[in-house]
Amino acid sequence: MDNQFSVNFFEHTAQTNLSSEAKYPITIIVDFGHPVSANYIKRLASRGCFIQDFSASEKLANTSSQVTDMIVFIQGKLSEKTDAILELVKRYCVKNISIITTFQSHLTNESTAIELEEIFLSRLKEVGSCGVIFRCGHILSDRSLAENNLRRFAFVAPLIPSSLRSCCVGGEEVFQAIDAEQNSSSRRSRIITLLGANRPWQEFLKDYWSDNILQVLLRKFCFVLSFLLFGHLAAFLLNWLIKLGLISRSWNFDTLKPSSMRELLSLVNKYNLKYVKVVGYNNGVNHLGYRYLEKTVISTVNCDRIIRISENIIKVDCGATILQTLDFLKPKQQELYAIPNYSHICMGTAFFVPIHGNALDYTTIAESIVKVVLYDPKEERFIITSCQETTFQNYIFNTTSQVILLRLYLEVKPKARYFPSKVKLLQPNSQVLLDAFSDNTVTNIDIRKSKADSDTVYINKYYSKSQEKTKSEGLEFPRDSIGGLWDKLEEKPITSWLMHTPVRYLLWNIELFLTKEEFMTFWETHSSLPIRKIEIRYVKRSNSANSPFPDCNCIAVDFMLSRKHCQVIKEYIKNNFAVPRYHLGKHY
């Protein structure tokens, strides 16, 4: 790799509030063959700089300036420059240092990237230099490489499948971001990533079109092409290379893991913030089709480190799986208070939304969690918070809040056996139902009916002892085989895709929390309703206000249709219920 680089040196002589005693500020201008870097040489110009000769150390010395600032711009990796740019900061003694890059670290599988930033930066500090990397989308701008061949090639757009997406980012809000952190009175040293919008190549190649007559006869021809399916193979023939790891994903991606909490912290930021949508398991992507308009999903499936803390309390990072969590506790025989039926869900999302089984005691696993760690990045600060604490009341169950949950802490109890005990009821009443949630005798309760105008209802109770004298060894978990069934099927790729993929085009999962007035109204009215799978369990009410149920225990109605039918299953909540309680992980 050729480490061949240039410097250019730009004298701040417009500024004129200086004192007679301060020194010109200047900034370093360091090229290791990156086109935008003209771009920022161009701006500093149009501010009143003006480039000067210190090349020399000695030259700089015997002046009224001094150095700054220093920004690096990168073409390839960092990791084959950092020896040339120590050299640089030690030579002209340089305070902060700004360093545009790639954001090529957050696609290879391999963390050997992102530790050798972060080692670059602890010998930045050794030398007294405060160091922001900047990893950076494809950047914009008149004189960067992708604007360039996206103008040469924009005549391709009717060719490209929407399918194949990437980031880019306009260099004028990437220098807006190093101008803040230049300015910055609390500047430190970490590393920001900056995507930008995470559009279809095919969205970014229209904005360049023109009335050019060569490029308009090429678009047609493109798209006489396109029905010939060109440009799908040519997608296939990419994918398979990127799969294969001789095309970098970054020409083709919707999503990023990041491996560790310092990988999340540089992707939440808040110059990053609105181009990104922080998820657990992907679940509203995966299983319910959500789509986050021209966001990167962050999923924080890799952040999943589990310690205990003391014999009931157990430190969970946001990404950790139920499933991971139940399996840390069986050893100890221990278990969560709250086990829904599907476990491939983070425990990060049970802060957000009410994630619950069918227990009686404990209904969410948000009640079983006693402290949490947050990160706010738009104020760019950390927050700790405890169960009693006004703060974790005001967040928790808070989907609108931009914070980001990094650890939370769980008690967790001793594992139990359940003995289950299935009760077949016909036309059973409102009523008979409710009163089977006031069962004293029972640790878990939820009632299944297949389909909105059968006459069977099962009621499936679960009880800590054996309620046969014939002996058993009960259950591991609360939940029917349908449960069991879920995980398996989520374990292996085909399988978790053949379950997943007829939810999200298809079907229509909704869930209600209910009062009992209001269970009562729509049990007597849904029999005509086109739905399925209903099953109805017992949620007792929260303090946050944030929460569905913040006044009353309720009852979770949790049913499936056709998406052909979801307007008259809105039509009807809104002329039955007015104020719907929707569980907001799924549709509503």
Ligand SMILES: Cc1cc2nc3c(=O)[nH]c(=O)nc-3n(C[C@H](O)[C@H](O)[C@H](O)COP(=O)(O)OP(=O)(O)OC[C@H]3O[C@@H](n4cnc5c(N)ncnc54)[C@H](O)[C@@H]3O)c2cc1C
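Because the structure is predicted, anything quoted here is derived from the model rather than measured. Numbering follows the first chain given and starts at 1. By rigid core we mean the largest C-alpha set that fits within 1.5 Å across both forms. Compared with the form predicted in complex with this ligand:
- Positional change of S562 between these two forms stays under 2 Å at the C-alpha, relative to the superposed core.
- Shown in the overlay between these two forms, fitted on the rigid core, is a CA shift at S544 of 2 Å or greater.
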Second form
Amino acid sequence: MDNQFSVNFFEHTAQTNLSSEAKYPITIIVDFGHPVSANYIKRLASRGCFIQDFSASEKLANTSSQVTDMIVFIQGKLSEKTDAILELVKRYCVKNISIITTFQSHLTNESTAIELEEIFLSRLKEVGSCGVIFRCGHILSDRSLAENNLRRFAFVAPLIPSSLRSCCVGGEEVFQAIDAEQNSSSRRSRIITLLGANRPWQEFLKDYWSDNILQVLLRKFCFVLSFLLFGHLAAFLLNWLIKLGLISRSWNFDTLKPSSMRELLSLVNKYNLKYVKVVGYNNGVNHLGYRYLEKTVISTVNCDRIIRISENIIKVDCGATILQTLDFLKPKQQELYAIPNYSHICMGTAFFVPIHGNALDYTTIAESIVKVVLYDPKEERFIITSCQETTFQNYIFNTTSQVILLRLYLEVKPKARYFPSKVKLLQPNSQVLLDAFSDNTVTNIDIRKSKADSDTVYINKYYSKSQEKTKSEGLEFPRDSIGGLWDKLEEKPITSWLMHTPVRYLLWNIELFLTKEEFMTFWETHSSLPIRKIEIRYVKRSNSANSPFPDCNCIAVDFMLSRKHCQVIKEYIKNNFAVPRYHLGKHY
Ligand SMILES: Cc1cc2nc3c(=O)[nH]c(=O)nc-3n(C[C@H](O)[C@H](O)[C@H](O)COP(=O)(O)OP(=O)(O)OC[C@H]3O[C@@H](n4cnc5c(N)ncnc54)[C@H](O)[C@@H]3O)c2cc1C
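Now show me the form predicted in complex with this ligand, since the one above was the form predicted on its own.
Below is the entire complex, every chain and molecule, led by the chain shown above.
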């Protein structure tokens, strides 16, 4: 039953720009029970295409027309329809096939659905045809199931919590993408995901509110029911059913985690670009509370291969974390040049955000990247560029560019041990702290102060050799107890939740890169500010063009504050620093 389909032939007899011996093009529409096909057929008819009965292939041979393309609309799984499609392709010698299916394969945990789609494209290639698979969000058009349900149940909007969200895409937008690919001079076999805007279901439903008296009454009734939290209960149940795998995740999701570069590239294409935001581990959303309006977040964490290229160069996929990279380097007694306090950060992020540690001699992780593989979805081209090239310099630390980073080549260094020494100071002035950073006997240093008005300051120094008579192994990483805490908290879901949630909703975390003079101003004026957990580190000047510190070595001052004091701090920064330089991986 599921595999039943209808086939319709549309002859483009209205096409006038044909040479005398050219044949009229024919588009075959194959419909596996997808209501949206009716909209496409209507669209073809409005463009002067006439339905013909060419079901017997001999009939076709005797006409002045030829099949140019086939559009297949699939409701359900593509994998169950591939044989039938191939049979049609062979029978009518179709060269170009567009297949409209759902984005469900991005949401299943197994990669088999995606692999099967790729295998199907290869099978089409073997018979000399070029296939483009469109994985679409819920399609909205007057015949579509999604639009009909939204219209019918629009009145339940007041009941639906705004946390329930998904993607819907307009039918016309899908059809235009099909046309664009059909007419493209560089048409090739590929998979294109077109998700559409990621919005709360509540908003989608509101788009279909009408003045129909029954709908208005039901809406009011649902509004009253919403006070009894019926909708929240239903949402809770829905999420459980999704977790148990009984209901598709497509009804509630805001993040996708592609498990291969191919899957990532299918999501980041010129049609879908405005609907997605590519990120790394996703601390921006989970920790800092960033929102990417109407976009689905594409976290690269599952694209995480690391390969050794030479003695001190490794090739790292964008989604590998700092933790995975350090683990990879450990057996060879190597490490990264810069080691931040927290290791659940993706290496791809390091190309765009100035991730630094507390080393005195090295600056950001980006500075040790020697080559990158980027992809420009708008131009549909790969960019491979090395650190000496202008192209590399144009993209590094450039968060406004549309390119995504796929892979990077990174220089690593021999592993060091870190021998800590902690110094407690009472009311030190700024010069004392600046002098601490000039101590060339230490390799790493950070300075901590718990509250702005506290008198006590701790300086954590790390030496390359033990400073004590007693034999000590030293530390694996130059982190004090607070610095080492984050990774431990991230290990378990409950502690990870406790670490991220307060910052996401209640706190603000800023890191400023200050010149020596600016730091002196900060230190003289900061004690009355509503800030806490101050950490001060030294960051060496970075040569990269878009670096936040291209002209001089900087003092990085990181602190937390309550969100309600955010305006006070913004004013303070504006009044005291002419051109404030922020860490773009924190609040700014
Ligand atoms: C507990 C904690 C401790 C921290 N300690 C430090 C520290 O010691 N030193 C320090 O420098 N920072 C520190 N940070 C800040 C951290 O470096 C940033 O928040 C960083 O952005 C987090 O990495 P991520 O992979 O989660 O980034 P995400 O939020 O996932 O991504 C950040 C941005 O990077 C870009 N991006 C990432 N990957 C790609 C890609 N493949 N293609 C295109 N664009 C991409 C996107 O523009 C994205 O918006 C800390 C953060 C936390 C939560």
